[in-house]
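Here you get one chain, nothing else, as structure tokens; it is the form predicted alone.
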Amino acid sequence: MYAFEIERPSTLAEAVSALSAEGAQALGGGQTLIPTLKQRLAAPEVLVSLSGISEMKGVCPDDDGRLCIGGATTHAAVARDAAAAYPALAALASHIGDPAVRNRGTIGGSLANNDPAACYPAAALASNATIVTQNRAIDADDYFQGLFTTALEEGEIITEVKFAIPEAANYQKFLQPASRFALVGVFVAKYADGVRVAVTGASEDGVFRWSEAEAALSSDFSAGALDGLSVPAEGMIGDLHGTPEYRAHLVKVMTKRAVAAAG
């Protein structure tokens, strides 16, 4: 590690002010940023910890029937407190990393980082979520913009994520056993006006919606509706864990499993 300052604001206003300093960077649960610092891949002069901001924590419904989760809420808290309102989201959170990761990592940090194999981006995109910052609200369809790339501007903090609760949903993850990230993960959510299918871990461009599957499942919400579909291998990730063709195949397999589990 190297020398840096750390700020521990207790309010959102204090955090925004601290992040306006030159060389400052927000610190959520630190599950990605701290290893990045150790490898000298980032060198902020000031870390602004968001873990002490109580107004950015918690899980509760809003007046529109959406499930609202504070940006500094840990995965473990989502797994516990979202179980009654949104079981599929809670189940997803309960299988992120290991207990140490779940008790430190936050939903806001995960979405801000937008790792191409992270689980929350699939949940947010499939659930038509709204990502709220101190400045604005961003639709999930506009938020995710590619590998580790989002619509966030410098100094913006994810204060809250609002999930539209579906009629039925399920997340299936084919995990990489060492990292416990998704080799391929698929989140399926059925709403009154149609089905949304979001895929993580597979594409070189990060999380994406499988529109062909959405159309088929909106007409017939059954695993059999996907029989004639396939995902092109072009643009899929190829590495020591799997070829692009393998990941493309897994997308269909995991989507079928999610639909069957959602019922």
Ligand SMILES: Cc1cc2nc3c(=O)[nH]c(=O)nc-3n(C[C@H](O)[C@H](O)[C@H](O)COP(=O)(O)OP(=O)(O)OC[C@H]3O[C@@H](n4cnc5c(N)ncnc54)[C@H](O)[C@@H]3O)c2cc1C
Given for the second form:
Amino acid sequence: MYAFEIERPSTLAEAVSALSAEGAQALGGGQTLIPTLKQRLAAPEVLVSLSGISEMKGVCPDDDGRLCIGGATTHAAVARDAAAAYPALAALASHIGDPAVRNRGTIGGSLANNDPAACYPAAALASNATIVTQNRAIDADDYFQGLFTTALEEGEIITEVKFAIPEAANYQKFLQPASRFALVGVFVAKYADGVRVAVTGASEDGVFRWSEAEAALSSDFSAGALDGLSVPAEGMIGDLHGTPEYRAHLVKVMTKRAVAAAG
Amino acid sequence: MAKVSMTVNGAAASGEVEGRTLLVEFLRGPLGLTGTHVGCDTSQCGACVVHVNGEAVKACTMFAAEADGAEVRTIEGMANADGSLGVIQQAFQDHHGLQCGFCTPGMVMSAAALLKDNPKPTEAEVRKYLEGNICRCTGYHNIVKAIMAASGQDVSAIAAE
Ligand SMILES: Cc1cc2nc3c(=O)[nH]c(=O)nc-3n(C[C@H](O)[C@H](O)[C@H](O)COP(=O)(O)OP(=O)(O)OC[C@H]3O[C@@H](n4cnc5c(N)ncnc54)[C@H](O)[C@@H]3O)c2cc1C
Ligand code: FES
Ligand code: FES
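Right, and the form predicted in complex with the named molecule of this protein, after the form predicted alone?
Below is the entire complex, every chain and molecule, led by the chain shown above.
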């Protein structure tokens, strides 16, 4: 690792001001950033740790019935504290990585990183979550912009994520056991005004919505409604863990499983 | 350099660290607590698991500065006050839950975190919890058996392998 300083502010205002300095970068749980620093793929001058900011942590419903999760809330806290209000989201959090990763890694860090195989992007996109920063609120539909790319600007941090709670939902993750990420993961969420299906792990462009499946499921919410559909292999990730054709096939299989499990 | 102070295995510990100093480096270097191992240094293997404020974390994937003011517990803090092995450690010995022993500190710390939240886990729950702890020697079977035994459950029906 290159050398840097660490700051540990206790309020959001202090963090925002520390992040406005040249060469400053946010440190969430460090479960992605620390391995990246070890490989010298990043060279910040100052890391601003968000883990001591209590106003950025916690899970609670707002007046509009949405579930609000602080940007520095760990996966373990979401698994525990969102279980009653949004069980599919809590279940997703409880299958990220392993227990030690879940005790440090945060929802804000995961969404900011936007790894093409990460789990939270699928939940956020399928729920059309609102990504809140110190400056603005961004719809998930506008937030994800391709591999490791998001609408966040320099120094902008995720303070909160707001999820509209669906009538039924489920996340199915086909585990890549070596990395413990998703080889393919599908989040299905059924709302009064339609069904949303978000796919992670599969596309070279990162998380995406499978709109044909959304249309079919919005008129008939059953696994059978997907029988006639297929996902093209073009643009899917191909690596030693699976070919593009294999991933395309898995998208449909995991979507059917998610629909069946959501009931 | 910045000064950090924390409680490690019940005793006050402090020192000067760089921003980039990992918690595991601080424990093994200045504090001389070499029981916590570094197996991979890439956040994959769990040999470095310690408890920070009661939660299992990978000490290779946290900065020492982030543990300033925290309660830290390492494998050195798992023995009984008279120096004899703690319950989980003894179960690992009794059930042959280690061979080379490299993964064992992390296994014991993960097991302790599991049993704190779930005092009587099923075999499947133990296996799931150990997802982030890799052992190259044992094939896991006797590790799982040791943890089941440490939780006070009858393991006579779990065959040795
Ligand atoms: C062994 C292992 C297995 C894993 N398995 C999975 C898995 O199955 N599924 C999965 O989804 N993920 C997995 N992960 C990744 C894990 O979820 C990380 O916690 C997450 O990707 C990053 O969150 P973090 O809080 O650790 O962020 P950090 O590593 O601290 O930061 C990541 C990036 O986000 C930025 N950042 C951090 N917080 C914020 C914020 N609030 N606002 C804006 N920017 C911010 C940082 O500057 C950095 O660029 C795994 C990681 C490991 C080590
Ligand atoms: S040394 Fe920390 S996870 Fe392997
Ligand atoms: S006993 Fe050798 S790695 Fe586990």
